[in-house]
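Below sits a lone chain in structure tokens, taken as the form predicted on its own.
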Amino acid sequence: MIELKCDVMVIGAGHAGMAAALFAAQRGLSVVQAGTTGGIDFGSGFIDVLGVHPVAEKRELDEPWQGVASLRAESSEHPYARLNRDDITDGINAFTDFLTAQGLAFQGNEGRNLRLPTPAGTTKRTYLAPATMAPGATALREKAPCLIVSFDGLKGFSGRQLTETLGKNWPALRSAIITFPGLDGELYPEHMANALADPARRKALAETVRPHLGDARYAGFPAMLGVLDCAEVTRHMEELLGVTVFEIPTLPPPIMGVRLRAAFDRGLHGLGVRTLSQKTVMTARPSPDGFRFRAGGAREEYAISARAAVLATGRFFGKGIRQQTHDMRETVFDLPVARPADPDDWYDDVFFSQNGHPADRCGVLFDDDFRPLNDDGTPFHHRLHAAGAILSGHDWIREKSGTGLAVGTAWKAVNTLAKSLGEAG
């Protein structure tokens, strides 16, 4: 058993967990983080604040902050109702500044949502996009001559499907299927990205693409243009092809998950965070002055003493909530979960209900400082805070609010937690 001590234990390795570990370390707190594969590994890399509101009307938003203000006024239970705009923007700025320093820059549209093409041929609104993807919004808006490049053997991305769908309103959009130089059989974005670390491979790729360009001013590729060197790979491809190059997310497993994981693994280590990768918190014992955790996995086990903790385990996918026949409970501390009393009301009879399912809004109840609550409405522990999808009152998937909500609530939780620890000495 390996003994560890820290100021803050972060439970979870998704966007909220990574953000909480980052923010706590930046405030000079010692941090231990434990968690298994989470939403960050399957994400597109987009940073959504709010893309759809009201959800029942599927109304897509160009002005996310107007939507957030409306949502706050309509639902006091939503996590955004406990945040102001600065909580969200300050958190996102700190989050993206960190990622930029690791080689993953982001771009936005002066407070408005970008509208970007997806591999399915639909469009998506998001607040910030990776800099390698953002030019796709300009190409789409201008309906500029554009070539979509897809590859033999790469699943989860079809240039033909994209052009057939978007091409109805974008006549200058074309696609081509080519062979990726030097790789045979089934292709994976991570392998392609690693291959493009070699400038010679980029030149070979450009030579294969160039005959298909025609009058194109843009070339869209599936997201595979490098890992943490994606800015350099994209710049080099633009130089070789003489057009603006942008990426389009692929279906999971996406390269952006690999990029984000690599950025956080490297960057958090540099800030002194002790990361227990692929380790699960198995027991948690609160005490008046903090917590005692036991975490482990296939090999080592750890006993961690922490003065405070952030719960960021997500819901069902992250195994933050366990569903039983007649109840739902949070898995680490056995906290109560807000959900309809009758299990028959947890899910709508229509699987693809436009309103979603009540279970999609379940989670732990929390106070203004994002401390989880007991059944009687009192905080479970004065130094336990929660962030991200584990919180009740939101449907981040349908709202398109996932990363903004995760980062904003982590920012507020860590600010409050840091103040509490500072006052305690």
Contents of the next structure:
Amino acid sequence: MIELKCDVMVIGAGHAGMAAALFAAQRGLSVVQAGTTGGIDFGSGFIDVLGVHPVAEKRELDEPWQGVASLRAESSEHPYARLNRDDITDGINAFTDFLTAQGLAFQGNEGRNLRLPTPAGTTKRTYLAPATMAPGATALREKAPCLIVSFDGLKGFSGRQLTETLGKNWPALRSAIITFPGLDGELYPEHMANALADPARRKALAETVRPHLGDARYAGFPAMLGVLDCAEVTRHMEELLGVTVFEIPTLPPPIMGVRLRAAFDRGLHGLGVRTLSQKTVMTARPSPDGFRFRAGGAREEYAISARAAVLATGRFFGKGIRQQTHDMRETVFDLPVARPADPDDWYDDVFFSQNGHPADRCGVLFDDDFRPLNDDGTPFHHRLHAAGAILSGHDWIREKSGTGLAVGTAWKAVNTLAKSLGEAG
Amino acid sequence: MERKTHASERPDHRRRRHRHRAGKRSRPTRRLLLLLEKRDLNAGASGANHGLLHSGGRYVSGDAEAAIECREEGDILKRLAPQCIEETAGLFVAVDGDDETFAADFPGNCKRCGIPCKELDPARARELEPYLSERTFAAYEVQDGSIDPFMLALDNVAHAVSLGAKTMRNARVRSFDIEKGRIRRVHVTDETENREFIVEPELVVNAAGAWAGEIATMAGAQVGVICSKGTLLVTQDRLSTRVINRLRKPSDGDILVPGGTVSVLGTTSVRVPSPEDATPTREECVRQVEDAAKMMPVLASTRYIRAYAGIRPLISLGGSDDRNVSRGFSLVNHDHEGIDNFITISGGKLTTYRLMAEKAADLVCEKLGENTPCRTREEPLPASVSGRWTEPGLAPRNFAAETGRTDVMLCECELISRSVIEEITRNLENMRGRSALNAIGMRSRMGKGPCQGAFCGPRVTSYLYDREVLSGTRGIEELKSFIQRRWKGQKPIMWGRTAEQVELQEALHCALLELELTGEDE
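Would you mind generating the form predicted together with its partner chain now that we have the form predicted on its own?
Now the full complex is given, and it begins with the chain already shown.
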């Protein structure tokens, strides 16, 4: 058993947990973080703030802040109702500044949403996109001559699918299937990205693509242009091809997951965060001045004394809330979960239902500082905060608000607990 | 697309273009057999059952005739269609609280029906099947088997086609023209092409299962079909080597049938108003899991992949409890209702399907004045190319043995490679129907693993675009329809790992791909 002491225990290693660990460490607090592989590894890299509002009307937003304002006005239960715009933008800025320093830059559209192509051939609105993907929005908007490159052996990414679905309104969109130089059989974005660390391989790739370019001014690739060297790989490909190059997300496992994981591993370690990788919290014992946790998994076990904690375990996929045949339980503290009383009401008959599923709005109730509440409406513990998907009252999947909500709530939770710990001395 | 017009409103010469002249071929002794299927093979109860080849043990206590039929037919199928059957053997087990007299009478009842049955010490039974409850007090071994109903149907149809039959999917019978006591014309909508056509039959066999009543009504005849919904659950792992039956008066949730790499738990028997009401409910699933866990406690904690429901067509003979309505079949010659060339074959169960077909074929021959005997009792059912990819575990073995490292794994749950999808697609031809994706799902294990289409759905869609099987936005529509069909089976079992998997799927399909925002209003 390894004993650890810290100011803040962050439970969860998805976007909210990573953001909370980052913000706490940047304020000089000592941080221990536990959590298993999850949302980060499936991340697209898009930083959504709000893409659809109202969800029931399927209204896609070009102006996310107008949507956030009306959401705040309409629903006091939504986490955005407890955040002002500065909380969200300050959090996102701190988050993206950190990632930019690790090699992952982001681009936006002056406060408006970008509209980008997806691998299904649909389009998606987002607030900020990785800089390697953002030019896709310009190509799409201008209907510019563009070649989509897909690779024989990379499943789930068909250039022809994009031209068939988007081509009706984008006649200058073309596609080609090529062989990735030096790799055969089944291709994975991570293998391709690693191969492109070698400039000679980029030249070989450019030679294979060039005959298909024609009059294209843009070339769209499945996201695999490098790992944390993606800015340089993309710039080099643009130089070699003489066109603007952009990436389109792929189906899982995406390269963005690998990039984000690498950036957080390296960057949080540099800030002194103690990461208990692949360890989950097994027991949690609150006391008046903090918490005792036991965390484990394979091999070592840890006993952690923390003065404060951030619960960022996610909803179902993150295992923050476990669905049982008749109930939903919060998995670390056994907090009350807000949910419809009858389990028959948790899901709609239609998977792609216009209103979404009520289960996707379940979670812990919280106060203005994102402290989870007991059944009687009092905070469960004065230094336990929650962030991200485990909060009730939002449907990030239908709203397209995932990362904005994770980062914004983590920002406010950490600010509050930093103040509380500072006052306690 | 041709405008839908009732055929009788059209000039005669136009109608003739789409006319199939059944029974009037150039060779006078050879008749054309046309199989019309309103959706796809196995779309009804043939694809939504337990996949159980009954030893007959289940019926010995209540219906000796059915028990004997099962025993005889089971033996024939094991001999003639071995590719579709796994001879797993079966156990009948009673646990504390079950009726001891019922259990004690079981071996004697089996003997009376000629059904081999061996008593096992409960401890020995638990050695053979470690997941059995510690509270097992009686166990008997019988010769149950597991049967792949998809392969069985595909092989049967392939065999019929090799003998000259024609089949049409998405071909919905609309009405009959009856003149002088005979069905002269059958009006059919080809829903793939959205056009009407007419068949002039010598004889019509109504084998529409739960829809047999509707078809009979079109002919002015009557078949009293009671629709009985059976809900079943599929586990992620195979939990037993043998079929496990609860040794008690037949009830819900008392049989667990292994099928390849999974087990199937069921089933309910609930009367529903319409054959279209084949949606499994959460309540039916939870109730069966809780009850069956008394027989095998692991069933309370194991991961379920999906639930499904089929509609049994029970033929009404009066009475209140549908489980006591005969599971035997009915062959009806409707000449007593004044229609000479119309018969109905309905009811029955998968184990006795061949016998049902034999009796129906004999009646067809009698009415047509043929005296060729039915040969399905002796002739093997050939294994077909179209049926082969429904077998769990075949695709992985093939991948390991044949294609190796140049192939691409489109479905990682069931290990279905690009070359397998390519082969199925190549053989689809006119069997494609309205959705290539759904047709492939029906002919392989695609979408049947833990991801339930979350990953393989979009991947196969992309591949079909590359192959130019899909164009425009059709692939998006087919994907959404495919996912909705899988959802119907996930919604009732949203607990534990299923809820985790579904949230990941939503994150991919909705948060990233925004599939829910596509559709009619675009």
